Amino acid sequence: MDQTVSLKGVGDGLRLHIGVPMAREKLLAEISPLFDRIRQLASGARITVDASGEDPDLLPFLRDFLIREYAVAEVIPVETVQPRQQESRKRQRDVDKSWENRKSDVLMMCGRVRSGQRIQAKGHLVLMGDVNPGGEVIAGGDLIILGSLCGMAMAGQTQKKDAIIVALDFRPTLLHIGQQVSSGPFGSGNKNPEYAFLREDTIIVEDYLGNPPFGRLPWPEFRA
């Protein structure tokens, strides 16, 4: 059987349980000794009230009393705790996904990759320069060429099917994304930025500005 009135710590606050409706004077006589014993702990705490019966004036009465006498931070009904916990978990998921809480796994290089040369990265690779015919650029994740791509490009090595290859001037001799390989021809010839990606295990090349791959994202997010 539940105690008539009890107080216990729950999560980051205190829960006040009131098992049966009672007169205000009797209720204060039950509550006061409980809070007197933990006055310092109660100060600044959040109090969740779990009360039987339907008394719309009970919560405001307890809020005024507990804030005045014990300086608690807030007094809320128990039914609001679960939505708050769900919102807290949602916020934590958002924090976990936030780019502010991630360490970069990007290799950024500059210069020209000439014939016979190779650059390889375990994660994403950004090259500020050109890849000449016969040059090779290989990335475990996405591959971004801020220049002309005229050599061999490999992204998503070896199992990352959502990797993309982007270049300002897209004229590769060979594309390799995940396990799929294509020898082209590639590029529209007008030097617009283009990108390659997998669609149903087929390498597709599209205009980056006309059909941006991440244009529908509502907010910037971490790219794994």
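Take the two forms, find the largest set of C-alpha atoms that superpose within 1.5 Å, and that set is the rigid core. Here the structure is a predicted model, which is why all the values come from computation and not from measurement. Numbering follows the first chain given and starts at 1. First, how it differs from the form predicted together with the partner chain.
Annotation: Cα of Ile138 displaced by less than 2 Å between the two forms, core superposition.
With the core superposed, Gly215 shows a C-alpha displacement below 2 Å between the two forms. Taking the rigid core as fixed, one finds a CA shift for Arg199 smaller than 2 Å between the two forms.
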Second form
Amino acid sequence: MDQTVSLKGVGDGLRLHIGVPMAREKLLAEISPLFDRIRQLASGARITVDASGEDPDLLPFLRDFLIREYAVAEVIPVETVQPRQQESRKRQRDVDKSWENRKSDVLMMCGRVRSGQRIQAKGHLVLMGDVNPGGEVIAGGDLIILGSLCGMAMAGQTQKKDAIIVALDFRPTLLHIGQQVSSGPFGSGNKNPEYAFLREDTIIVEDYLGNPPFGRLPWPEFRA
Amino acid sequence: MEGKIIVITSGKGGVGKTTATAALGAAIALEGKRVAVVDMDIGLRNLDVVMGLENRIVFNVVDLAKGRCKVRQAAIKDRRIENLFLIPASQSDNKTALSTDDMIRLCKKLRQEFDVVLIDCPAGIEQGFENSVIGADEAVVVCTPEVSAVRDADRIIGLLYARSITPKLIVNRIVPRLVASGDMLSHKDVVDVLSIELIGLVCMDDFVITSTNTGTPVVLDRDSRAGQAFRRIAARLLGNTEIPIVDPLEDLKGFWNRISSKMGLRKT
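Could the form predicted together with the partner chain be shown next, to go alongside the form predicted on its own?
Full complex below, order starting with the chain above.
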């Protein structure tokens, strides 16, 4: 197949590549079948034209043709799009709604986990309540206890090394993060929110408010 | 009217279930109710000794549950307190001698004969616990201010909730002196962890030891702090919720305040 003219989807639009300069009629004959095939998609789309050769009239010509025939939204040259605008567009998207199409596996629970009881979550686990001595909470991801944690806590089961365990009152008997185990003693014991994480395969417990684990991220990020 | 069945349980052994059962049984009987205390610790019976009735046992709870005797034959009347009856455990049988079906039938019989039935649950969470809980309407969890007792009580509370029984809590054997010096959990710590309704605080009391040895009810003793605490708990169990819970620490403070004010150390 002749690859001198091609059309492909890029970002939120279509990119029209014209490899060799050619006469207008020949060019239209090449382009039309491409657009005919995706008539529905092309309507309202942004077309970026990447043409070789210097032909200042080519772009207005294509713009007229594509808008008239296929009702595309706009036709722009490739140079203006590529470096600057795309970068800023990407950044904007990250800040605004990078999480919009992400699904998170979080188990949200409330109440008290008593001795002999166990809550197990495939992904992250949020518990609005306490874990009593002898109770067990286990998560595939992070473990967030909005209450006091006095039992056993396992986060990042079984291989997730970046998982953390947060509790408002941090007094666990045993911690697992990933493959690492620690039996304490933990924390300052003055009922501060604290969290545990792995640093070089050792479980470390630090003050949550004084040194938040994600405080330095430039913008809110999806937590996988 | 049908009587209600209250199981007294704890999970851990040695926290004072049997003593509490005997004391509460006596106290409720003194309020004028017809009370039966049932010893469910089959194979390791104790309640008869604590109540001073060990030499009158003819039939026991297994005989009664299996239909080998009538309720009035198995129920031993207390020596001192009118309306108080003991249904003793069997010493020769095994813990698995009774099934839950036996117990449901037994509870039905007892309900018809008595106003209040107190079941002394054995330690542990095996068949004996299942049997004790199966027919109960209410549960009282006895816990001492020790970490191990709290953990077991917590487990028991979870199991009781699973059987749709909302338990109430007695914190037993509090030593105010040790609590004040920070060497013993305070009842607030216990209630914080267990988070169920508190119906009484009982202090460590030498009277309890002498009364269990002699088989006399501790609640008859006006000087016994534990006895008086059990009488207040009995009243609360019968629905008199206005009786305030006395904090033994307040008592201690009061005691020292009184002494120091007498000696002129503190202005009153």
